[in-house]
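Encoded as structure tokens, the following chain is the form predicted on its own, with no partner shown.
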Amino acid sequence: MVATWRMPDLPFFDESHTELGERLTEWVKGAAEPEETGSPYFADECKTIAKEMAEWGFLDYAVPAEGGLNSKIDVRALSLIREALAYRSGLVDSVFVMQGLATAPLWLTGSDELCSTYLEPARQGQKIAAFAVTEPEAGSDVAALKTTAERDGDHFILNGHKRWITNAGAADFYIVIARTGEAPGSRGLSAFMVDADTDGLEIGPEVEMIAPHPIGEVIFRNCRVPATNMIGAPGEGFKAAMKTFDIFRTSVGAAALGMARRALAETIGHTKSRELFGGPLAQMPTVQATLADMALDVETSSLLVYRSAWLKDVHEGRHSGAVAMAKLGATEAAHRVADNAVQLFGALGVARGSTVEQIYREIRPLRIYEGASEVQKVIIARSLLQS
């Protein structure tokens, strides 16, 4: 039997985190085995998962009860939750974090009217949120976005094409970053709240990913949005997006860590039970060396992730270097762990639907989204050079 998830024993937590860890352990024990599904856009699954996360109180840690300029979330708690959820299911982790990621620009701005309308339904898992930033020709370079929002009286008219949008087709509302033109580049971007049933908002073809998730395209064709749905001030959309990613990027590393822990646990169980050359696979020195490498990657990642989360919670400032190290270090390490797991499972490791095969595919996108590994290296280097 594979060991269940346990809260890491590190000095970065307080009593509230320990209590949360106990609840997470209970959830992981009772959660159903992750299953892949071909349901278009995963709309039904997303809503079911979101409601379960709300019932367990986990969404309370991703979506503040009230928005405001001083709103913040506990990044250590967020990371613990993502680690535990990802240990069990990549899809569950995705639904959970998107409720926070796709509402953060809202609750970071202090827009009382919009917060009162959208935050509580997201917090209760009643409505699914999405964050529409990436475009066909603009990913890591957010300043290159081409979707436009032109003022027309008391409305804005949105036109453009978003791609790789998590929860596309499943979301009830989208936060959209579009070009309003106050200044060149990043200073001319603004954020808007757009309901999924707004005329002119279309869902494009389903995007089939290496690991099935609700990801697709969102297209705006003369989509008319009330000017009051602008989030924050004109030209502050880029800032809102960057602040959001800076808060949540550490937790990407936590999700990778959870998947890596599961891969290691599965591999330990397999090598103990698999007979090879008259004895368990685990007795072979080369196998033991690989297990040691996997464990080292897991524990190093844990330190990087929770140090970064602790810095975000306890010390003022962005801590971009530490955040980038957590995201880069944990996702790259998780990839190595998953690859070693597949290797030690042999043919079972590449059989479609086996646990380690699923983990291998789930981990791969983590090295790309919310800033690819190469981007994180640039952030780390700039942080070092500015010190």
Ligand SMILES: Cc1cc2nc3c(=O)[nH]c(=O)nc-3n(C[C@H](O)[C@H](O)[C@H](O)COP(=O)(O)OP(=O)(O)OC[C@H]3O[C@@H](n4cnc5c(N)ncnc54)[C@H](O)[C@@H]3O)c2cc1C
The other form holds:
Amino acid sequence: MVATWRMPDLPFFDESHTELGERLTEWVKGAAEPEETGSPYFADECKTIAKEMAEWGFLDYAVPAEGGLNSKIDVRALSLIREALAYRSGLVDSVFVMQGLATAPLWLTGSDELCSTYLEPARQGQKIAAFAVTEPEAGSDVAALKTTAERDGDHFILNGHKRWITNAGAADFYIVIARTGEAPGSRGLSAFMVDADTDGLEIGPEVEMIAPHPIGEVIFRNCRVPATNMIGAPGEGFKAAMKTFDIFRTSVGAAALGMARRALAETIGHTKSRELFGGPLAQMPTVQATLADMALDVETSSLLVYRSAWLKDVHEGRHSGAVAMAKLGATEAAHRVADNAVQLFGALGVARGSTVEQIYREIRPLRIYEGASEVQKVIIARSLLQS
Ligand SMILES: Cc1cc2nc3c(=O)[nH]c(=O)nc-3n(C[C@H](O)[C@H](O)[C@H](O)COP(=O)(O)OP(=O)(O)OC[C@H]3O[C@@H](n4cnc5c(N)ncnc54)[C@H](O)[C@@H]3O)c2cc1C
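Can you now output the form predicted in complex with this ligand? The one shown was the form predicted on its own.
Everything in the complex follows now, all chains and molecules, and the chain you saw is the first one.
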């Protein structure tokens, strides 16, 4: 078992990050190895993990204390935390980040009243958050979504079907993007806060993913939500979702980086101890070449991720090209690293439950969610052609 994680040695950090890095190293050392048990909804696990993340103070970096124009989070800190958590467990990483990502439309654009009700319980890990955008006919093409929110006096009535929603069934509240129809396509969408126990909100059949991840369907049947639960202005839901992804996508790259670092560390340990043809596997030149490829993937990902995070923190504004490069580069690289790790472990690499086998499965969804790799290429090309 290799469980040492160290903060990357890069010029993008300040003292506060170094102090956080020390706390993260301590957490990584003490964290339990993930166990693949529980129902697909993982409701109990989510709540336990969220509380632990709050106790360590990590959630303070994902959910700001207050919403409003000045609310922002430190993307370098967010990325460091995700890298370290994902080094040990994809599930812990997911629970951590969802508290921030799924409340972001609220703290970026929501009213003071909604922020004061929902942010603190999320920050304390007392309430689990979810962000419901995707639908059967609207995944990468968010603007195609069909869930409707129709005004009825001082309420909106939601009808529609969301799927692939992280924390479905475990969440205490959902931020839902629905069509309010101010304009066609992406300009006719708005965001709503919906409590999990609202009449007309149903959780669909359980879904089991390739690696442990709480995910499922959320169905709205004449679900009445107070008009004051609209987050931000009418027709601004798509923008709020895109702003959210612009902050959090870099951290998907960071999570991939954590998994890749772990796979590399495990592989170095294994190739040094595994005796083959009269010597350690690590002595073979082709094995050394593979280790070099893996290290190169890890280090280039680290540069892409923390450059993107630094840009966001220091230069503010949108840096969509750099953000997309961090997500695309690090997730694709981590996939290669995990595959190389499995190869060098031989049969042990494909035996259910071995660490590299788990990483091989855990890394896969990161190339799909928050914009598939192809979508990131479109964003990069667009930013190149616009400049
Ligand atoms: C683990 C996990 C967690 C998730 N959590 C959430 C959540 O909490 N909330 C939520 O709303 N959604 C969530 N999703 C859904 C996720 O956002 C979608 O899966 C994603 O947007 C892709 O949509 P899709 O699966 O419908 O694939 P599709 O949109 O059908 O795309 C399929 C494939 O087509 C290709 N493709 C897509 N667009 C282009 C393009 N422009 N050019 C070229 N090729 C393209 C890509 O290879 C893509 O993988 C989650 C998904 C996963 C796997």
